[in-house]
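Next up: a single chain in structure tokens, the form predicted alone.
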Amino acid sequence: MSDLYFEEEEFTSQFNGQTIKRIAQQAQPYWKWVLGFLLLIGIVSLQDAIFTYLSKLIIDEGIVVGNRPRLIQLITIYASMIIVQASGVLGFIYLAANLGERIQYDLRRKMFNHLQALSFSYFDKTPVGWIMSRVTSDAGRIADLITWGLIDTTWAVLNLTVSLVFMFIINWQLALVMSLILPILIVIAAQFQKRILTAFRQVRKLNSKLTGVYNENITGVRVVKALTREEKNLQEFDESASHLYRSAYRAAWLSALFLPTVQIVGATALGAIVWYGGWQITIGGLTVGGLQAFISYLTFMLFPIQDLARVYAEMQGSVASAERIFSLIDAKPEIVDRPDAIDPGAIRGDIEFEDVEFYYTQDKPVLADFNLRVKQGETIALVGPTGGGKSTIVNLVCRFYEPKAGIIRMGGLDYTSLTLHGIQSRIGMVLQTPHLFSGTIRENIRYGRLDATDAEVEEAARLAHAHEFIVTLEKGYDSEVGEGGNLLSTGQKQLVSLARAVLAQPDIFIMDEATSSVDTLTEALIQQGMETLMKGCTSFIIAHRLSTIKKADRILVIENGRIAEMGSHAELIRARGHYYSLYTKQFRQETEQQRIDEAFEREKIPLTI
């Protein structure tokens, strides 16, 4: 839900010169392409103006005086220029389209590459929807501004300039009248486009919220039905839909009003030209063809004015998009390698926390004066209440975050003296919500070690006890898992994730609530796979289901960022402290649930909730 309702940044109202410069730099590697399509659009614009002037000559020197050879000559020139212009249009569209795709590709590649380098904390604080919007729509906005925006601006400016030049050639008095009217048209168009763009931004925001309402009610239909929320949800939907309707109505009204307003001003100018031009014809200062050309130039100038106003309004949105993209590209990783960092090749030896302090926000400490020494090959289980610091300890081991104070050592070395790749490439993880990538099961297991052979992939699956279910699938290891692994059950995804970790042969293994969402049979398979993987590994297991950690070498009860208790399962049970209370309470709950299930089974009573 956070992504859906993440407040979209407001567009900047003023252009930032530095941002404009950086936008222009995106096209710098392709300056020949830019020069090429600008040259072609210039030729096409010039031809548009010449066509109108040729029409004047056809009327005055061909039709009016009845000069057939001259008429044929002018028509031949006209037809030849059409062929040249068509080639020019094809050329600049081809160049602009390709340039736009290349710029989008470059921007998306820069952002994607930079995202790989950013620290874990960046993704904790930044909604996925915000990042996706930068990579998709914002990159497209910048590409459109550099290509089609530049084309439209060049075309509009050249058409206005060339049209005015030809007008002065035909009749300077009429051209002077037109020069006075032109700024009025531009101001009107710019003001309308600014208001129209603002209205449509509001429509897009409200439409996003309405889409969110749709999504929540469809995905949560069982809860809606169970709590009889239909009437209340309908009221909320009507309210959102009404806001959207009013905003859309205003946007549509402004859009509908824009063109008639420009046309009224244009028609006023046209009336003045026809009146004054007609008088010029009677005194011999203007020809019929000249008047016709003037009217054509005036009509022809209305479209460039609209284009300039549109590009100017859209440019504000493009600059805002650029600022957001550059803010992503400029984001600095919080955790980087030291200049003298080394890649150890393997993480062997004890892991030590010495006087470690950590917080996500300074006023809310998570770990304080935390000390722990984990021996090479030892299995450590972390239990305790939510928010106690269990996941933070694991995140610090993975160096997704670094201590705010104190030191963490691996193999006797300060782990900040090791490269991030050197640490993180030696860690295997299986999470509560396993993530698989679109592709086949084989590709997902091999994700842990890309040079692995098919035989090694299948051996890893056997060790993780995933092979048994994989071979029952229609395509076996070549079966597609779907987006995020949605074609597999949660337990199957866990087993594939475990096989991926087995194949990677990690030195440090981390399991975070990996059995909390699976049935007891799958849990047993996962535990067997874990035992295979943890041989020789230093392992950290976070678990709420305490039956899964009985065999851990040490169990740490973490409360308020400190170790409240520590020992083996048997030692902590004998101590009758926090762990004993947690274990016996959970044991009673599981036993009670088992008795209920058995009773329902004996009586053959369908269990409904």
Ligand SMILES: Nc1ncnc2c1ncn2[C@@H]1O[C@H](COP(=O)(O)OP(=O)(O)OP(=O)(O)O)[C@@H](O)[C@H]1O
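Source: prediction; values computed, not measured. Under this definition, the rigid core comprises the largest set of C-alpha atoms superposing within 1.5 Å between the forms. Residue numbers count along the first chain shown, from 1. What changes on going to the form predicted in complex with this ligand:
- In this overlay on the rigid core, L234 has a C-alpha that sits 2 Å or more away from its partner position between these two forms.
- Once you line up the core between these two forms, the Cα of E565 stays within less than 2 Å of where it was.
- Fitting the two forms on the rigid core leaves the C-alpha of Q173 displaced by at least 2 angstroms between these two forms.
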Second form
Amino acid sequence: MSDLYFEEEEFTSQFNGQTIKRIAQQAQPYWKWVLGFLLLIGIVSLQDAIFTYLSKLIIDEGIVVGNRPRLIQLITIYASMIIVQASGVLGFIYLAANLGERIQYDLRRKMFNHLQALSFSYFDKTPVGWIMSRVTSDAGRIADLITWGLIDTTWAVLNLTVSLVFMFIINWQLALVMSLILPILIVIAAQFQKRILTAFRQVRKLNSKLTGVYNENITGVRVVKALTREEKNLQEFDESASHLYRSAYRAAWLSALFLPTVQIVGATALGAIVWYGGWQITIGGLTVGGLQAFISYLTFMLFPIQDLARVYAEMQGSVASAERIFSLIDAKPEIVDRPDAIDPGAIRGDIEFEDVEFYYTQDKPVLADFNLRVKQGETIALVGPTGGGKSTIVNLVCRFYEPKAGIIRMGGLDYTSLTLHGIQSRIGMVLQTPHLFSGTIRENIRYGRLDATDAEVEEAARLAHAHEFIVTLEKGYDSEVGEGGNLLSTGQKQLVSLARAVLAQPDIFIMDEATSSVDTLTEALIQQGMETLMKGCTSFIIAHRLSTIKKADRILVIENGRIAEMGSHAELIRARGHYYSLYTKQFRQETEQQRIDEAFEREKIPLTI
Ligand SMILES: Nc1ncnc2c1ncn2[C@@H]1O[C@H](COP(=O)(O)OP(=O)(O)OP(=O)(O)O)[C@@H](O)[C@H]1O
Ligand SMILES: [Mg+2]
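Same protein, different condition: the form predicted alone was shown, now please give the form predicted in complex with this ligand.
The next block holds the full complex; its first chain is the one shown before.
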């Protein structure tokens, strides 16, 4: 609901010349199509006007004077023109639609590519829903604007101009009267359409609010009942619903009023023409066919006027869509390679934090004067209270964010002198909620190293101890994992991501609370897989479970962005400080569990019951 709100609220109601220019620039590579379109639509609208003029000739020179050969001649011209007309219409609609789709494709591609380049900080600030609607509905709106905006505007402008020219040819005095009435009609129609559109937008906004109210009440039905909030909720719902009703009523009323108004103004113009034209006929200034053609032109003009008004109103929404798309494309990634950055190929040597300062938002420092040196091949465990800064430390190692002050060195070099790819391709990560991509298990393991053979994939899965569960699946390595891997359990997903990390043979291995939600058996498997992987890797392990970190070379207790304590498990237990109390508080339960597990093992009772 909030995402929809986000979109609706952002609507700007002004035309922005700059944005329109930029949209036009998107069409530049396809100028041949645009040219072809303009040519065809030009021919079609000229013919439209000629048709009416031909009818005038058919009446005046064929029917009224009874000239058969002339009548046949004119009708033949009429018929052959219709064929040209039909092909022209087909051609320009095809070209405009193609152009719209093509530009939509280009914009989506640009956005996708740009999103991959943007830094994490962008995604912190920007809701996923907002980005999604840029890529889907906003891009779609641009396509519509280009296709139908182009067709309707060009068609309307051409039709109006050509009709007016022909009117002047038939009778300039009458045409002059018409050209005075025309702007009034356009202004009225445009004003109407603008209001109608605003009213409908308001309806949409309220509708999404109401959906939200429904949603919250249905999903939270237990809480509603438990707290007997029914009456109050109904009252709130009533308010939203009646607001929606009033807006919808207004929108419907305005739309209903639109056509009759245009028709009344049109009919007045028609009346003026019949009155003035009739008088002109009596004095010989106009023929009957001429007056008929005039009336046709006028009725003809009403459509382009309505179209123009509608396009004008819709365009404002589309221009706002374009603005949002461009704001995404223009967003600069915060972290980019320096021009002289090098790809080290492998990351060897120590990882060092020197006086590192970091915050996500300026008013809330997370790390201050943080110093740490991790030796190559060392396993560091990070523990500590929630929000302490553990994930932040590994985010900085991955260079998803960069320090605001201070330096992080890898192998003695400031890591900003290395390329992002050079660093990130050397890091293997397994997260608490591991992310898999739709596709098969094999594709997921191969995700970071596309050239790996099937044998290498299997080897990695064996090392990660994922092989065992994979072979029990019906299709083995070719089993689909579903969107985000949701056909697998969390533990299975973690095993697959471990295999993925093993295959990538990283220099740095990072695990962020990866084993907190799996059963002890799976955890033991993951543990074994990790140990294989960590050989030769510099590793950062964030875990709450004691068993995972006990074997770490050093354990760091992170509290409020500082290292509160550091040492091996035995040292820290002996010290009876933070770690000790964390251990006794948080891990007592786990050791209990372990004791039970061990007892089960001794008695040879299967653990799975
Ligand atoms: N993307 C973000 N934007 C803004 N603030 C953030 C962001 N991520 C974390 N923080 C803040 O930074 C601080 C440290 O967070 P961090 O995620 O590093 O903690 P953590 O030690 O990993 O906690 P946990 O054990 O719960 O995972 C917290 O106060 C958190 O609110
Ligand atoms: Mg964390």
